[in-house]
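The chain below stands alone and is given in structure tokens; this is the form predicted alone.
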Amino acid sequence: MTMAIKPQTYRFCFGPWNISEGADPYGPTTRPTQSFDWKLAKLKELGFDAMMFHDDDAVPDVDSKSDAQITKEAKELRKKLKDAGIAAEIVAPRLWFSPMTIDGAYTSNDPKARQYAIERSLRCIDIAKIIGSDLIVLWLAREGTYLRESKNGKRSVEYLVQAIDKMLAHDKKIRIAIEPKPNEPMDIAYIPTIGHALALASLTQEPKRVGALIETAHAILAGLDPADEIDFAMSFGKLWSLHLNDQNGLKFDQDKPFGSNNLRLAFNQVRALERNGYGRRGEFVAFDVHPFRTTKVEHTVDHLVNSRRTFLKLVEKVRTFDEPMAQKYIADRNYQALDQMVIEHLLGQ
């Protein structure tokens, strides 16, 4: 007799840059600033489990201030944390916003860059430890360049690797999940995929320690299917948290509400979390997303409660879908009589 496998159910969070104010490059502000406090509010208002952090999230100045100042806030903020029956899902290092990385972070000509990243890197992890996080993510921003004549890029996966295993030295229980982008902001980035992250990982002193995170807008940009991108990483086991989001082609980075561009993109990407397994290992859905510059203050978090809302629908699209009968048009080599059924599954006819 054969058990029936329980549907996993899904755990969701954002980070408190994803209530943002709608400046872009071209024009100010459209929304005032909201407080962490009332950030964390709402996002236990909204039924969320957890929340994503950048360093300096958690720790804010965190260049400014001693070990202990930092150990302290980092305590303050594990408190608010308990107390809303929020957990900390991941800490990054915001390594692109310092003018010590004008020239990249880890892969900087410049060593003492380098060694800032590093250091910065090292109190990243721990206030992961005090706030209750075993995940780092390395958002590779400025590991590229500008011009390929002004790096080697084989010294810069040197110092990449150099730098990784610093930090799992640093704390023998943290992970290291890397996630890819091909640009923005560095012409070319030298990390622009999975399967790069995944190598890098393979060359550092302890790769099982070392994962992945996947960005729907990232994939893109890539000119890569996301959903590929996702069996690829979880076939190695090393899907380690998710950014779901939406991109209009291959822009700037739009981190546009889950499914607000490519509905049907968006349905094959929960397809491949669905038959994976994602989520059954205690990870998190993230939704890395923006309110549209045009939102008003009342509608400050729809874009948050609508990905939610689009990704809990496509679940069940995912788990009506007629398999056996997509079976037999994929036995019959019948694509066109796939293709159709799914347009019409998703269109609800």
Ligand code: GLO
Given for the second form:
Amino acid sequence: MTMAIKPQTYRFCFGPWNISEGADPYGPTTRPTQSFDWKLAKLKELGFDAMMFHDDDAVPDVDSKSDAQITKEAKELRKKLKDAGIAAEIVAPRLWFSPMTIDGAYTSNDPKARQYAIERSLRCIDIAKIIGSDLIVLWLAREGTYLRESKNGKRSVEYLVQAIDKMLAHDKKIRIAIEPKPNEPMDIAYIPTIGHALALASLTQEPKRVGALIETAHAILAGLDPADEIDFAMSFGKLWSLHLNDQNGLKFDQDKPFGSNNLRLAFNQVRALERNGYGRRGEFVAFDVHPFRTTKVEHTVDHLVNSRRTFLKLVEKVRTFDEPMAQKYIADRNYQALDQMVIEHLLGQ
Ligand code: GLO
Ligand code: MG
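Shown: the form predicted alone; wanted: the form predicted in complex with ligand GLO:
Below is the entire complex, every chain and molecule, led by the chain shown above.
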């Protein structure tokens, strides 16, 4: 007799930056800024389970504060989260804003900038510990170039490994999840895919504590199928967090609602998560999505609600997919029929 496996139930989160104001490179904001407390209350009201943080979402203006002040404010946040019954999923050092990191953070050509980046990352770890997260996300935003001759690629890999090793040594419990992205803000980034992230992990002192975060839009920008990236990372037991969203082809990072552009790709991502048991080790499903610029203030959280709704509907679609029939078509190499079966399943027929 086979034991019935309880279907996975998912836990969801988003970050304060996901309730954004509509600015783009060509125009100003279109909605007012909501306070952190408003966002936290909304997150709870909408039934999400956790919040993602940048270090300066947790402690604003972190660079200008003393260690004692950072500790005090992080503890205040811990209390706020505890009172709300909301977990802190990840903390990510925001290494792309400072005047110190114009030419990169860990891979800057300026040793002072590299030092700044490492010190800020260690502070980020301290904040994460206080607010109750053991997962540091590295989105390596400025670790790349506008022209390749300006940096040495091999040295850049060494710098990245050194920086990660310093973080691992700073705290023996934290884990690091690298969030790859192939371009934007840089012309070309050094760690564009999950394969690169995991290869980088293998060069560190403790590869076991270095894993990955996949974002749908970033995989699409790399010309890859996000579902394949999920399967790849999970084959190594390395998918520790996830940013679901969507992207209309190779343009700027759009962070559209999950499934907005590529319903079938979204279906396949959920299939990959289901077959690999994502969430069984406590991983969260995060939506790294933004409202459209046109969104009115009264609809400012709808992209989050809708992304979760689409996700849950796709979980149902995955669980009701006629697998024996699919296997029959596969055995017969009748991919034409398989294709139509998927389309009609998604159409609800
Ligand atoms: C931008 C990234 C960004 C990160 C976040 C956490 O392209 O997706 O939203 O996920 O800063 O590091
Ligand atoms: Mg992201």
